[in-house]
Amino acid sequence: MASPEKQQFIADSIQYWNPGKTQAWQDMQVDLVIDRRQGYFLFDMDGRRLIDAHLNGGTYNIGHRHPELIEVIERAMTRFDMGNHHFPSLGRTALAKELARICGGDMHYTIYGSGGGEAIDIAIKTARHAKQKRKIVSVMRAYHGHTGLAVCAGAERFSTLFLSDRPDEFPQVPFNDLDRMEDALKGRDCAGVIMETIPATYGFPMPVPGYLNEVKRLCERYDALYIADEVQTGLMRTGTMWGYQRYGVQPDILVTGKGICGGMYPIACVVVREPYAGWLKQDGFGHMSTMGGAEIGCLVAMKTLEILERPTMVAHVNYVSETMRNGLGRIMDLYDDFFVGIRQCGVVMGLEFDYPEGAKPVMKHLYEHGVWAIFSTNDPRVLQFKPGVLMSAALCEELLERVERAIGLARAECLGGARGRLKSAA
């Protein structure tokens, strides 16, 4: 039972904050109110410890409140603040130069936003300016943020809610379907294609071999730009700095956010190939963002990138990835009539359950057993499972032990004592 203080806090959240979201969590038997957090642990306001295997979409990729990021902020605040977005600044220029180096090729200019949704808006506006066309192709049931243009490119559920659905300007195609992608592009009236390298909110379906390369080829054939949304799949989560590098693709525009700030100071970045950033020269005031490229945020982002580029990082990500794959494989063997799939690229993972909305009871039992992971909004059969890139061996083992118990209980709740397979609805 939640403490009286917690019950009152939840009641106040329903009354004053977000009644629909707060009540939905109560209905799913998740009464989490996050208090203290450190490393890969969350602490509920009643003192319960949870291993964070959601990481707020990868925001806490290197852990909560990483001590090196705290040190950067403390030092920066003796001299800097958010800054003035109209003028050059040490932090903004230094981070832009660093991103040009890391991205390579002619990925040259960085444009700043305060969050991923705004950065997606910037990417779409940049593509439209470069190609002087309006249409942007996106993937069905994807998610790119809730801001003005980003929400149009995402799942219908969110765009129609605010009368922002624009099917004529934002045609959508199924993921991994090259024929439909070509049909959308062959009219040569599209400015670009925006894609998460691995669609997160859709449950991390993996791109089939060659798919992303063929999408890029179609973009080139039909005069459209390839926009890589790496907000959740970038920053070493696939074992390479950017997920697209794992698949051998070179985008025209890259969007990064969430984990680049380490969860400590909001910042998001759009990196653009030199030929397509013409508006920066035509009218540098064309996009303005008061909080975009906040100077302290730039310094935090540079430290985050430094941590992720350290020589041991690739080996550590591979270790966590392999440990999780092997452990989850053993768990799947135990409950193969319920836990039926592991979608994985590095520590980007989706766990698939053969039961309608099966990830929701798994989430509930994980929560009861001290683990926080979340179902995929646009495919709730799949649990978004996101271990951190710096997790220790001991924490990996503890996490797997808790996951095994939780999945066993969720299976018993959903299937009872029967073993045979229960097919989910299409």
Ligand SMILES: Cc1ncc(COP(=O)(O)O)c(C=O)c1O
Second form
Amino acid sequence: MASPEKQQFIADSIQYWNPGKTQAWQDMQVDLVIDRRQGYFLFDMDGRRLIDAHLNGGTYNIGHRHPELIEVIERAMTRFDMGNHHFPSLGRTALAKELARICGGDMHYTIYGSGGGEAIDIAIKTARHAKQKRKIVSVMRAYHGHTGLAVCAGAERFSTLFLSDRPDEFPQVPFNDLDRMEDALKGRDCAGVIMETIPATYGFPMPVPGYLNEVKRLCERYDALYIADEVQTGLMRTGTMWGYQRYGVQPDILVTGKGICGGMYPIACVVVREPYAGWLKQDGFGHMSTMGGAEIGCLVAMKTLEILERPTMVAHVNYVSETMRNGLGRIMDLYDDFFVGIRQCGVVMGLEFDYPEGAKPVMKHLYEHGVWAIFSTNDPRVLQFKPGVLMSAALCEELLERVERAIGLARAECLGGARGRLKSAA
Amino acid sequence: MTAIVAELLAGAKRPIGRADQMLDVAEWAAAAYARFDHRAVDAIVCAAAEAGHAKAAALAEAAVKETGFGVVAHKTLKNQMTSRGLYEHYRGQDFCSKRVRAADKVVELPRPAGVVFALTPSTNPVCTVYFKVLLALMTRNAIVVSPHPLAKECSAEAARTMAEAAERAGAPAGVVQVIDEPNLALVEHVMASPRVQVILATGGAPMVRAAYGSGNPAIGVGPGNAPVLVDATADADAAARRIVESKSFDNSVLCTNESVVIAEEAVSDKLAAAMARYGAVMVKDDEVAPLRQALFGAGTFAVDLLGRSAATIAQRAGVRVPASAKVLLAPIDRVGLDEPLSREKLCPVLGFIRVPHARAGISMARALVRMAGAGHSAAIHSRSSETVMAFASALRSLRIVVNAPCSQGAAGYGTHLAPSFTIGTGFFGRSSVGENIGPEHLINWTRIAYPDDASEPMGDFAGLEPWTSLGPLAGGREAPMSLGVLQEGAPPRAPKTAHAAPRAAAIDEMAVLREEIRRLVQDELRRALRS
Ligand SMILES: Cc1ncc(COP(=O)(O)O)c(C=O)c1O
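Having seen the form predicted alone, could you now give me the structure of the form predicted in complex with the ligand?
Now the full complex is given, and it begins with the chain already shown.
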């Protein structure tokens, strides 16, 4: 039961901030109000500790308030602020050079946004300029953000709400379906295809082997660019710096957000292959954003990349993801009529529950057992399960213990036990 | 990147952050490695030892080049002894399996410490790294090595050589790691980390004291200062040969080397003459002062003469000796604080003092150890068991080497002491262990104990393996990839038994299954593409 202070706070949030969103969580019996954060822990305003296995989509990939990020912000603030976006700046060029080195090949220019959605818009604009075509193909039930162009590449629910849908310019095809992808592209009238390497909000369905490579080949065949939305799959979460590397695909445009800012200072980046960055030369003022590429954010991003490139990192992610795989496999054996599948690429994971909206009760019981992980809006049978890349052995063990208990209770609620049946009947 | 940006990114937390990431991975590796069986561990230790052995000479040369200490040939030998030699010494000993003591109704399970943090010195850099790494690997521990900054390159190379070989032989990723850029603040941070289970500290006294002060369990060693008594019953010629051999070995950088020869009057001339034949040069009375000045003029031992040859030291002191001189003998008339030449000298300079009889020699040796080197080593050349017993019981030393070179003998070479490059100096020497450190010091045992009452029988543990109930473990090698069963494009749901099996099964079975899924899906994909 929430404290009177928290109840009052939630009431205020409904009154002043966002009634719909606040109420939705209360309806799902998740009355979370996050106060303090530390490492992979969240502390509710009532003081309850939760292990963060949502990480806000990988924003807190290396943990909350990483001490090295705090330090770099403090140091940067002794000299810099956001900067003036009209001019070359020490931080922006340095980060761009780093990204060019890390991405390799002719992934050459970096363009900055203040958030993922803006970066997606930049990527789409860049593809349109390069190909002088309007259409952008995206995947049904994918999620790329809610800015003007990004929202059109996502679920209708959000574009029609604001009368912003443009179905003619944004054809959508099912994931893992190459025929439909080819149908969309073969008119040669598309500027690009935008792909989350593994679609997060859709519950991380995994690309079947060869799918992404084939999409890239279709792009080449039909004169379209391949835009990789690596907002949730980049930054070592799949065991390599970018998720596309795991699948052997070379994108023409890369978008990174969330985790690149370490959750500390907003920034998002678009990295573009040299041949497709023509607008930067034709009219460098073409895209402007006062807060895009804020200079302190650039330093935070460089530090984040430095941490992720350290020699221990690959083994670390492998340990975390193998341990999750093994531990969740054992839990699946216990409850195999309910917990039926694990979608996994490194620490990018979707847990499948063979029950309509089964991930919601799991989420609720996890919350009651001190773990925060979120269901997938676009496939609520699937729980998005996103452990951090720097988790310790002891924390993984604790997480698995809590998950085992919560899944057991969720299963009882959904499938067995009088209590569960009464509840769903009510 | 510009200097300004580089500077802003270079905060004090960077090295600490890097080290913490190493410790995290070490912890993961330790958890995985703790469940390996003896056969797998033996293969890993053997591979690491062989890799170290193959580089023994190259790294000996690298160490001398980097530090300026010692002799390449002797360092090569030490590197061989601490790699293949150490493996062979402990081969067949099992620090991994359960032990059933039926008579006592006790079952013992070996429990590795976890993460070992090893400080290694500049004087014996490569061999100490080899030694500690193999000890850790034998006992299923992970180890993080922090080399002395003066020897960081050869030490890091030594650690990496063994790490790579161990991982190739199947050890978990990150089981052996090394700090490339050690510094005091960093070492203090790691020593105090809750992720470190035991510190193996070899180095200067301040470092060892800091290890004990860290709050973590530590095995540290104190400095040596070994007296060597030669009494009238000794074979003077053999004693002379052994002392010169010991004192000149690697220019005396082993902490077990002799510091002062205490010769009973009756044999002293014969001993001195024999030592001269074996390459020791007795400096003249008026050359002692400049020698003292060269070695201790600054108040403490001149570090730039550490591990240098006798000729180099003589030259620095302005003393003329033949280039072939192996050891300098400095006649002194007392031991104690008022004679710096009676302190520990990690270089081929030996004090030489005469005493009227063995009893006086014993008290002089006792005085020497009282000043410095308590708990460490001493040597005696004698055929009298009574004198040996009197010597051993009088001195606050924990190793008394008889009729043998002390450098090697106290470290377990040519004696039946444990071969070791970490010499426990025990309570006398402010340490937790008084023996030569070996693998047994890096494990504890969980003991399952039944009542001594005969009416309560002991369980049957035959064929039971300790770790099988814990499920599969991670090796840090590959981030897994798998499709679920509810998504589009997923393979048809397998029958229950088939999908239950791989999760509990061994890693290679997982790989087979993965391959199968890959193939199935690819077939399906190909079909889909054609339609
Ligand atoms: C895959 C993906 N792309 C883009 C975005 C949009 O990022 P932002 O919320 O920073 O605008 C998100 C956010 O959830 C995302 O998950």
